[in-house]
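Next up: a single chain in structure tokens, the form predicted alone.
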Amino acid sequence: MMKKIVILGGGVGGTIVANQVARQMGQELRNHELEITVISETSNHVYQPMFLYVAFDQVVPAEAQKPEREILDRHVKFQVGSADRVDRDAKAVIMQDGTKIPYDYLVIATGSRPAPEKIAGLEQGGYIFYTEEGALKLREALHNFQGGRIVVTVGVPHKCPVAPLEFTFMVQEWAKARGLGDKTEVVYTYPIGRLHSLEPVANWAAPVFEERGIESHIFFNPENVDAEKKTITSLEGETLNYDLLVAIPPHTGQEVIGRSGLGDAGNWIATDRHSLRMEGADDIFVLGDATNLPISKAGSTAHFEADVVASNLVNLLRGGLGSVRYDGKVFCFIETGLKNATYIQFDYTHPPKPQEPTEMIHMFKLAYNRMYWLTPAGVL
């Protein structure tokens, strides 16, 4: 009897699964007894991490994206729509049209969204960089900046953990390269007692800030937006004056996992952190941002992750326990600016140590942007 595999997303974690499995099991699915459909929103892969070097116009759209089609491995089933519902009785993904796609292994990797309307106002008033749309118009707003004071605040949760550093190097140095730097102040906040929730990386970059003459503030969680005053408050009762006001929003799970009952109230699944199986569901694997594990949200996370759901599908369709095991492993580029980067590698059990930037780690990662298409092929 045919086996069948969903992947609900179409990202780097669900392409990375598909191809792999594809590949180890290619017999399997030119003789019909393997199926594996994905089933994306959209028609295009996004690389997302791009969007920052958008807002500074260093790229374009175009360049983030391409035809999930063409990336996929042609033996998999690749479907466009809207997911309703996970019906975990009926073993089937039903689709907002009605169709039903049954499975009988589910991996969700459907990712998470930002939500910026969680802060009042900030809509309104400040900008993001984590969509098309939102680098696009930042885009715009730092064409035009002609100094002033530009703050960046920070929502929890949020995806691309360092994220928030990296813009705050880079617009600083934007800004001296623009022949702005005298007349622009940048301010950073965060919202618990250091400069970033992991501790080495927060130690790291204290002495950075000082050296560059960032401001900080921290236990400052963004509550509301002035847009006509330009202020932003915390939940503490700061408020802060703002020319250009940059935000890393919250973010929340996908709205299709509340749908299916299967996720917390911010739609992330209660996820085993080793065997990445939801908690409850021998059947059902997640990674990436859907999960509820107390690791970064990031797109290096998502494929260690699809490198081991991969192995254990493999595994169990031939007949094995699918013993393969996550260890946490997490690697982030952070750029330092505009032409200098460092990076991080930790896992469950070995915290990060930062090196020190040099412009070699940035043009590691300048390549890597090029070649990230590799990576959800499954080749990188």
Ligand SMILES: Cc1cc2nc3c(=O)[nH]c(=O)nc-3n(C[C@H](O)[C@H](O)[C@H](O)COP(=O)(O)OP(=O)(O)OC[C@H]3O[C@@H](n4cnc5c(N)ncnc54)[C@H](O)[C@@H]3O)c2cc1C
The other form holds:
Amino acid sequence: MMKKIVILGGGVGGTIVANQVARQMGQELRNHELEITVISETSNHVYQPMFLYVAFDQVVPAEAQKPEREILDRHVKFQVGSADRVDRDAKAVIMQDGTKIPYDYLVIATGSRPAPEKIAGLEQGGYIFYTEEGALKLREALHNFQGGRIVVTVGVPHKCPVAPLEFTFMVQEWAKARGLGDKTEVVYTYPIGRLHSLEPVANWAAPVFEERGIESHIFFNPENVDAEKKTITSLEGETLNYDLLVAIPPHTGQEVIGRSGLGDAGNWIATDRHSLRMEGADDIFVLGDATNLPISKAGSTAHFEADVVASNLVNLLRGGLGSVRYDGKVFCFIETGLKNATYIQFDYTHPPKPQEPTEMIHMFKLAYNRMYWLTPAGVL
Ligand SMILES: Cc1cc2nc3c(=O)[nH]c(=O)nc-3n(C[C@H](O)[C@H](O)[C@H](O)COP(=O)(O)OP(=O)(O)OC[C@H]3O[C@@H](n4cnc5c(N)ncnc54)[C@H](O)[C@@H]3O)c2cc1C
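Would you mind generating the form predicted in complex with the named molecule now that we have the form predicted alone?
Next comes the full complex, this chain leading.
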């Protein structure tokens, strides 16, 4: 009898799983013994890391997207639409238009979303670069910036652990390059008692901040913004003035997870850290930002997890036990300005060790941004 894999989410994680299973089980797909369906709200696949460069007017949003259909293996079905909920009893995804998409195995890769509404007044008084629309508004604000105090504020959890640091380093060099260095102060806030959640990254960043004169405020959980007075106040009661406020707001999982009763209060799904199965479910895998795992929410995380989920799905469908384990591997480049970058690689048992920044690593990051499309296609 035909087996059905439904992949809810056509971002990094979902697309890699679909293409890898399709590649390994081409024969079963051609013989109609297997069907793979990817569901996504958008017909385009979006490479979100490009939004950082959109804000600095280095690329335009069209360079960050491609039709998902072109990336998916031709044997994979693609359904564009919004899923309303997962019905575990019926083993089906229920779309907002009422269509039911049944599954034998479900892969949830719905990602996460920035929740600027969690910081009162932020949408009126600040900018975010985590969406295309936000990055374009920030691009315009930077274009019109004539000097002043730029405050970068961070809420947790959020995807891409290092993007706030990257923006901070980049915006300082950007202001210098525009001849505004003497007139610009860069201020960074972070919610816990150091500059970054990953301790080695915090230890690496502290002397760099000192050397570059970047002011920092730790234990600063952004709570509300007064757009008229141009101030931001933290839960801890500290108020900072700004001329330009750039926020990385806290994130939540997607509402479809909440409506399905699959998540916690933040719509994150309880996931086994090694098998990537949803806790208590044999027929549901979770990967990427959607999990509740205590690791960075990053495209590379979704990529490495997708390798594990795809291997286990193929093995299970062929009668195995699906025992490949995810080891927590994450890889992130870190722009340390406009011309240099470093990187970190870590897993559940090996902490990151930031390397000396070089121009070569920066060039490599830019090259990867162009080559990204080979990743969801399963080539890289
Ligand atoms: C500015 C920025 C910079 C970043 N930089 C980096 C970086 O340098 N390195 C790095 O590794 N990561 C980076 N990231 C993070 C990375 O983009 C995400 O962690 C990654 O995309 C997560 O992959 P995912 O597959 O879990 O979810 P996503 O890629 O977000 O895909 C989610 C999918 O789910 C679909 N979906 C959601 N809800 C529904 C629904 N109800 N119905 C149907 N479909 C639905 C969406 O349409 C989409 O197809 C960055 C992110 C941003 C915003």
